[in-house]
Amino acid sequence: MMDKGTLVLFGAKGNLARVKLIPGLFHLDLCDKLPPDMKILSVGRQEVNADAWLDEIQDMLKKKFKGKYSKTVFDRFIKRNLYHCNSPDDPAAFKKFAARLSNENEFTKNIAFFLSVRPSDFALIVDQLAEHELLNESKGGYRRVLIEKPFGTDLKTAIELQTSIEKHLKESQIYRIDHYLGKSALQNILITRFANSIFEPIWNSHNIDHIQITNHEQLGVGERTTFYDATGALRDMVQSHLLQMLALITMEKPKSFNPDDIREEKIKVLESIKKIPLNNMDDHVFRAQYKRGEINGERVPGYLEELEKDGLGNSSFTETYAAIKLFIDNERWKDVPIYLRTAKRLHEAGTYISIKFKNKNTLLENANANWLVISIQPIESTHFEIQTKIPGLNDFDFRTVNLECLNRIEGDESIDAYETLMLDLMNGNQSRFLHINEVKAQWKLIDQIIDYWSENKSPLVEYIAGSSDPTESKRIFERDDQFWRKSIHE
Ligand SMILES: NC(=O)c1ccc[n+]([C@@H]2O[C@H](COP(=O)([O-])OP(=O)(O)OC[C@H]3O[C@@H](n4cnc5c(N)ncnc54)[C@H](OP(=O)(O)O)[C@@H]3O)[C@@H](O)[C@H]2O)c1
């Protein structure tokens, strides 16, 4: 179990605390994963009574978990809690804030803070935490930060923010958030790779044809309107999480499973992508949107229709639907297209990684490449299609059949993703938090694309909601013979 600390949670009032962060909190203690005198001194702009705050907890907790728990478990968490009224723009407050941290009766001296607040925030706020000495390590204890997503909206805005706050924090305090890296699916792949001998032998360029990285929702923004038009496909779920399980599912073996070894692997393989040719680019990326259409026999909105629902007018260039090829400039990967492609309103919801194998060296000209998936979600799964005899009197008649095995099955320990990264950031564990070269790698290879975009104003091509890949994404494909996988199983 980690040393005792507490966790100061900024924007404790906002979505991401309520729906995660003090759920996910309260599930860990009662799976006995916090130590005892652990605190939680939640932090938020407004005046809230210390009674009134556990109140809102207990509601919160009580209204999500439905009484299943035990009444002991749920009375010492209450007992965590604390709140503190503090404005990020405020210093005065700070001032209060910092007298009332360093006070050894109420707090130990470990504090990971977790910045849960608008991106505008984070630099402000860690200014304020060093302005007050909040930051400094030198006195014993540690003081982690940890980062929300996202770092950055471009590579300029993301190494502004890390010049900000580096003049305050070394590399070893700050915690840069992609939660996908918090999901256990994730790390499954490192299993997979690196706990089986079999894989490593054909882990590259000699037996691999091509890698999908795939992640569908049939979900449409919803709600989300304003921040999505300005964020788009790209930038919120390709430049994180889809380059993220690229980076996993190409790196080389690492030294060990330590957490630098593995962010050492990660950062080459990223600043290994070849950068997109300009002259070439759309071989290389394509965009869409969806208008209306049909999800599980319900009618639903196209993009715009739910931007002019909005007030947010009725047209814009925001992609719905991304989809790129990249190639990695080692020996392993060379020549091997990896594609990522994602979209929202699509036929079905999935993240999953798709490798096909080459077609080489058997005695059947017609027999179907082998392919491995991976799935992450909904369900974590891997599955192998191979080619087996079809019983009968005819010797050579085959078919491919899936083997598939369940990486979670019943019973298996349920921990979420924010819930197993707020335990690494009170265990001081950075192997699932974004190295800042990461970052940087990942706003490299975005940048240009956002760049070929903005200045592209030719229409953009639509899909009808509920659909499969628009037939116009297929342009990216290397050759005639690869198509998108329609979900894990075909
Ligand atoms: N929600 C998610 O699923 C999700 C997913 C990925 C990343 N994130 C990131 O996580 C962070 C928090 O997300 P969230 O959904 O919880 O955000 P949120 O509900 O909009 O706001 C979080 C906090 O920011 C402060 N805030 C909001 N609007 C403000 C305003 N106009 N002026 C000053 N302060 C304001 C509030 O602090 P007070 O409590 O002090 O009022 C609020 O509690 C963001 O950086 C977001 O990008 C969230």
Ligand SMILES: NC(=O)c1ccc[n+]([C@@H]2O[C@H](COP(=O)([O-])OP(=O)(O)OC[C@H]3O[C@@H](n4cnc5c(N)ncnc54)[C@H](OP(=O)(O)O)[C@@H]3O)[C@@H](O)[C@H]2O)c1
Second form
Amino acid sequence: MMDKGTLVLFGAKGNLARVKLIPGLFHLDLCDKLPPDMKILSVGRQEVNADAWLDEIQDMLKKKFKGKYSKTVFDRFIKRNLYHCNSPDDPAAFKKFAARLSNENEFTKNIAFFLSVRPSDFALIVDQLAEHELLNESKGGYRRVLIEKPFGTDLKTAIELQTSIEKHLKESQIYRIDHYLGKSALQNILITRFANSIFEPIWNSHNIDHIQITNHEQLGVGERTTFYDATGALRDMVQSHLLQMLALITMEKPKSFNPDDIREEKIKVLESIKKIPLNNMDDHVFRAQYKRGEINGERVPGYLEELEKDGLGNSSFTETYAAIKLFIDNERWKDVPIYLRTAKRLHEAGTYISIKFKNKNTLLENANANWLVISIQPIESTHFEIQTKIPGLNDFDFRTVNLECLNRIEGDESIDAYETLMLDLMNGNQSRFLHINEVKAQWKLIDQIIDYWSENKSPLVEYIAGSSDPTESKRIFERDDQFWRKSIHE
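Can I have the other form now, the form predicted on its own, not the form predicted in complex with the named molecule?
Next up is only this chain, free of partner chains and other molecules.
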């Protein structure tokens, strides 16, 4: 059980807090994961009286849990919750906030701040917390700050944000979130690799042909047109989530599973990714946009049509499909291409890592290669394709069969990624949060692609919503016999 403390939620009236954070904390309480005396102080810009805030929380929980919870736990959770108005119009707002937190009859010295706010407010809030001695650990207790994604929009802004906050915070106090790292299926990657002795001897360039890291969505940009058109698929998914998946699947075995050792190996492998040669960029990167099509029998508009509907014009170079080819400059992964792709409005939704092994079979030349597919969502599974004999008189008739291992089975505990990460924050476990050197390595890699695409104004390839990968993306593959897996079960 964690030490008792206070979790302060900045942005408590925002969508993330209402849909994920507060219901998530209640679910943790249902699972007896929170200490009895833990307090949750929600901070918003609006003035809300205590009873009204508790009524709002009750509405959140009714929507999420449909009344399926114990009244005892509900009453316990409600007693944990307090609200504080930090009005942006009040120059003394943080002074009043600090005075409230200093009440030792109400709050402990252990305080974690969750900044679920606009990225432009991260540094400003940290400055104010520091000015009012709310980040100082010298008087006992911990002070931690969780910063939501994105940490910068490129390498320059990430460094600027880091320079601003490190004036007040040690690295051990900073929790940079990538919510994918809170997913049980991503945590399972390390267990699959290092708890099964069959994999380590073959986890190298002598045996692996290539790796694909995939995120597909059937959804479009929806109501996020303004955000998405300024961000694009590369920044939104590849810079953070997919590169973290790459790090977990390719890192060396850590000395231990403590946070520092895990992050040390992730940093090493991210910093070992080869820079894409500028004169050969089109052989390594690909982008496209979806146009109108059909998803599950429903006609859906194209990306440019969605922009136009929201008054953002009918022209854009923002990619909704991004694919890149990378190489890692170390002995284990020498010359093994690693392909990353993310897309909206594709034929299926899914996130998975596909590893194709080299076909070294000289006796059965027509045998298919073995594939290992680690599925993150919508199902959590490990899928292995092998060759077996077809029963019958012909000794050498064979086929591909699937060995399917479900990582989540009926009765397993279900914890949301944000719930895991909030527990980690309170427990001081940084292994599932990004070190600043990981952030820098990821932006350094992505910036060169963003710069290239910004200068290159060639018309984007279009793909029909509901279709599979654009055939034009074939250009980034090393050989003709390599292309995207269409799904987990191909």
